[in-house]
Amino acid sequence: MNQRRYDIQVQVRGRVLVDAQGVALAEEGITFLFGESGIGKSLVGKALFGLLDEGEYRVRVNGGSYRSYGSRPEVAGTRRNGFFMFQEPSSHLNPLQTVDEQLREGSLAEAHDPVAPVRELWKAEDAEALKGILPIYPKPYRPSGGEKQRILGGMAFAKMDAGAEQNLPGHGLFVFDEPTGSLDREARDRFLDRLFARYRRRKETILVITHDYGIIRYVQSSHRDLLSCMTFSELRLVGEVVQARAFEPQRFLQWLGNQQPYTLTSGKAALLRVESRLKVFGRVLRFAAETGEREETDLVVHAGEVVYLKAASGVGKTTVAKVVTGLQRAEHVRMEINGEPLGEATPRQRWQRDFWGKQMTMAFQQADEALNPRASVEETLRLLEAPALRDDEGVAGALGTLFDPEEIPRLRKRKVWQLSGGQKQRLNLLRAFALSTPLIILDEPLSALDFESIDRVLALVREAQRRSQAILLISHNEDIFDAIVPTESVYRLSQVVVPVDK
């Protein structure tokens, strides 16, 4: 297996977006690259791919133009025989055209059945749900983000299956995006499971792009036969630049057997209470404990308690979170935060008054929902009011918790809107924990984060419990969350079939 070294500088407006050094792309290979959220990965796969506009961007390739790249043969032609699944589905699929209509244009019509690749990524239970999927306009909210996914998805297999059937004489480049950052383990496996099953058919030059470190662990117990065929690496801030180290295996498998459950000291009080078949939306939502036959049950968090809260992707996780911290208005439900009765007539005012940042606060899963753009990283934290914040001391240490010494004095003063994904998503939880409320409702927290990063903020929910602090986690990395979470901590949300009267 071949492997290609590629430094990519990105540019706009003089700006420098990218200086990422050293990163391998394995020929006829399937390469991996992780890295925090904002640190260039999409736009280094766009480079590869040949897709930056040079009227936007100035682009340079090992030192040469970018029009020389991509006028090169193979480049050309990897592109013209390869896919690239954009990071925000929204960002390919044409609201002009249903979803079966862009199933059958362009290239994908060369495939036997484009459509089939696509069912592949649903369960045969749920092949009613897609087919009323098919016929529609893609809108912002419909289909879901999971179900964009698994179309944008599908469209790359139907690539895929095309250039194996025409048996094309060469072979294209295949960029994932975050292709499985909205679906759940379960529907990350399957995608997984297709792709490298078309791997091994026509051995096609992969790249992809992913916070999901989890992966790692599927592949090696699940995929072993194709790891001499796979590539692992990491893109990491080096000072001002950018650069691709390799990421060995092993070292996250031995973290995440190395990790021991977040157990509960008995007796503690019950901080939240959510009585199951609450309704929003116009749906109603059960829990379910996942030991034993995962009967229905309610929802309870106690003190020094870490809860996790599985489902499938759109069913309704962050809406219960909205729920809980009153942020989101249901037609219907019933719960306790530290004895205290709350339901739907409970008006927003009383949250505002006697638990937001008293007994409870939520980090985001997209941090542009808490965070002001036009605040700087210190005034973003001092605006807290915190005791433990108050001085420059109290700032830095606070900084010090999940960034690296030498970033803090040049980070103190940088607008929010100059911070990388990764950086916001850092803030946002620092946000949270400095509050040091007795319930924490954590959305989606190592989404955008690097594996350093994700280290340090597995340690601040250890310190938040030992604390006797309460954890709500809402995740799709389960690899993680299962390994640290006791079964008897974690809950299923699911929705609940309302049989329509005759």
Contents of the next structure:
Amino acid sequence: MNQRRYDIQVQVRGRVLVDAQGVALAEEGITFLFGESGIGKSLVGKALFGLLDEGEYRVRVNGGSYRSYGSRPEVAGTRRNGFFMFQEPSSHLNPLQTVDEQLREGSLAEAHDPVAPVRELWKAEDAEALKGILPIYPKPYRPSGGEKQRILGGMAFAKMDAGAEQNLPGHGLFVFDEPTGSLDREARDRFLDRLFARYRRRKETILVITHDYGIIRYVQSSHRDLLSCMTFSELRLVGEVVQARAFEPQRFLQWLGNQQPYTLTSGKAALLRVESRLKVFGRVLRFAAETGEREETDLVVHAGEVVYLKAASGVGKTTVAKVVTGLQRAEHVRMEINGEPLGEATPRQRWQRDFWGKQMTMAFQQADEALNPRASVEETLRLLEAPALRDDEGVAGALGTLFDPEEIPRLRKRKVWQLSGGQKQRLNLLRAFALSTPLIILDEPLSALDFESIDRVLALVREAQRRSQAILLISHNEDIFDAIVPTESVYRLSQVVVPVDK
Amino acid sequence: MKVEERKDILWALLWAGGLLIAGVWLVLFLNEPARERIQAAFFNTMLGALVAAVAALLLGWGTAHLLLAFERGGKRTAYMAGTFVLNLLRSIPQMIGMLVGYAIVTTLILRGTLPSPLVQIVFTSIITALFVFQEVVDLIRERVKHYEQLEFVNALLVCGVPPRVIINKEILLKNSLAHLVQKSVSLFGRAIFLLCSIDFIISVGLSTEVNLVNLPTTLGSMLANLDSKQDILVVGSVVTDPSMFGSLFFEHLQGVSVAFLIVYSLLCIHRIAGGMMERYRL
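Switch over from the form predicted on its own to the form predicted in complex with the partner chain, please.
Below is the whole assembly, all chains and molecules, this chain first.
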């Protein structure tokens, strides 16, 4: 397996967007590129594929011009035979063409059956759902993010199939930019299975850009035979330069194996209880215990307990979190916080007076949207009514839990909009932990983070638990949380069709 | 940043430069008593417009907060009443409202309640503000409503940050300052226009009660002055007799310079506000 190394610099109007050094790409192999969000992974992928517009960007690859890079026969050839699956599926799909038309467009039509690879990514029992999607125009809310991702994955597979069927000379470059970000573990694994099956049939050059380190575990357990064809690397920001470093899969696996499960100190009181079958947006949602027969049960979180709530994509995990925090009005909900009954009729003022920032807080899923972009890092923390954050030392101490000490001085005055996605996510989480409320709800806490930050966040969770704080985790990062949350504290959320009032 | 992307700064400099040149010209070619009157009129007009803009901003801010509090607190009757009063004020033509306000000011002056010119200026400015502050209310409510849809407001609420802090600090100060400054500049220009127009209308004699003699000199009242009117009429004569053009800048300076100060200031302020809209993409 031949490995090429690239130094890539992308500028726009004299401003360096990314200066990445030593990015490795395994020819006719599978390269996994990890790293926290906003560090420049997508730009690196686009630059390698030759997608960046020279009119807009000034790109240097290995010190040479972008034009000379793009005109190399091996680059032009791999691009022609390859496919780029964009991170944001909505930007990839044409809203004025039906999904079916787009699946049969251009070189995808060369595949024997371009719809078949998409069908493979749906569960057999959901085949009818796919039939309903094919004739529609991809508008923002339909298909869902997960469905769009599977459609795009299917398109890439159709292109692979076409190459294999025609036995094209030379390999193609297939870039998958966060291909499973909106998928639950089952759908993600199905995607990986199909991708690797195609790779076994025909060796293409595959670059998977992701921050889902859990993929390593799945590869290790189910596709071990391909490990010799795989390269794992991680992008890390060192000063102003992004450095690509080899990432040893064993490092993650050992770390995961060393994680001690969060255990509940017995005898703690129930802090949060949410009755199963709450109704919101016309849908009835139920909780089930992950243990035994997966019986329906209420969601109960004790003081000092870490509870993990999981569900398939689109079921409504975030909606439940917002109902529990009182931000989203449910049509029907019965719950208790610290023994105080709350329901759909509880006025917002009561949540504000008695619960928000006092009994509970929440770190939202999208750090980008959960922080005021025009506030500085320091202002974001100082806004909280937390005595520990009143002085400079307190702020520095709080930042030190999730940021490198040398990073802190220049970070404090930086506006949120200037931070990378990973830095925003860390600040978003810090804000929730800084308040020391009895209950903390964390919605997708590990998204956008690199391995080191994941480790730090989990340590924070453990520390909060030691202080008897209760944590409700909502995440599709099952590889990690299944390993560290005891099964008796895991709940599964699903949708039922029976209305709650019958 | 290129000059074409900072039109507001460019027009502010042009305004200052134009005023400076006009000032130097008046020092050189206008007699001292007339020049002092123009200076006082300019100062009074600008001060009045500034006070009107600030008062409109404060009134708008207070009213918006009140309406938001009524809305959030479920006080529907109070909210409806507040909105009704706001819309009632909005329905009154600004000129008519201000004329009524001026009548009240004159009555107060005649009764001796408003003895100092500064108090008179502030009072008339507040009347002006009463008929323009609705725009500030609309702007603030629109900004708050927009940001309330965004996740970061929810995130701050759940962190226990009080709504008044979120509205004032996070939404208005950090995310709407450019909007508010631009609105204030635009209101400043509007106030100059309204003050000058009303002073001009009053000066041609709406009633014996409302008399310019009772009010501080402004650019509008200066323009209505007989000398100024004659100077302005000469501008029309230049069309038929171009040889009179040169005399405009030496012999008819009072009226022409007052008209210039009004028109040029309004133009520049309008352009500054427009430039801000472009620069900050408002």
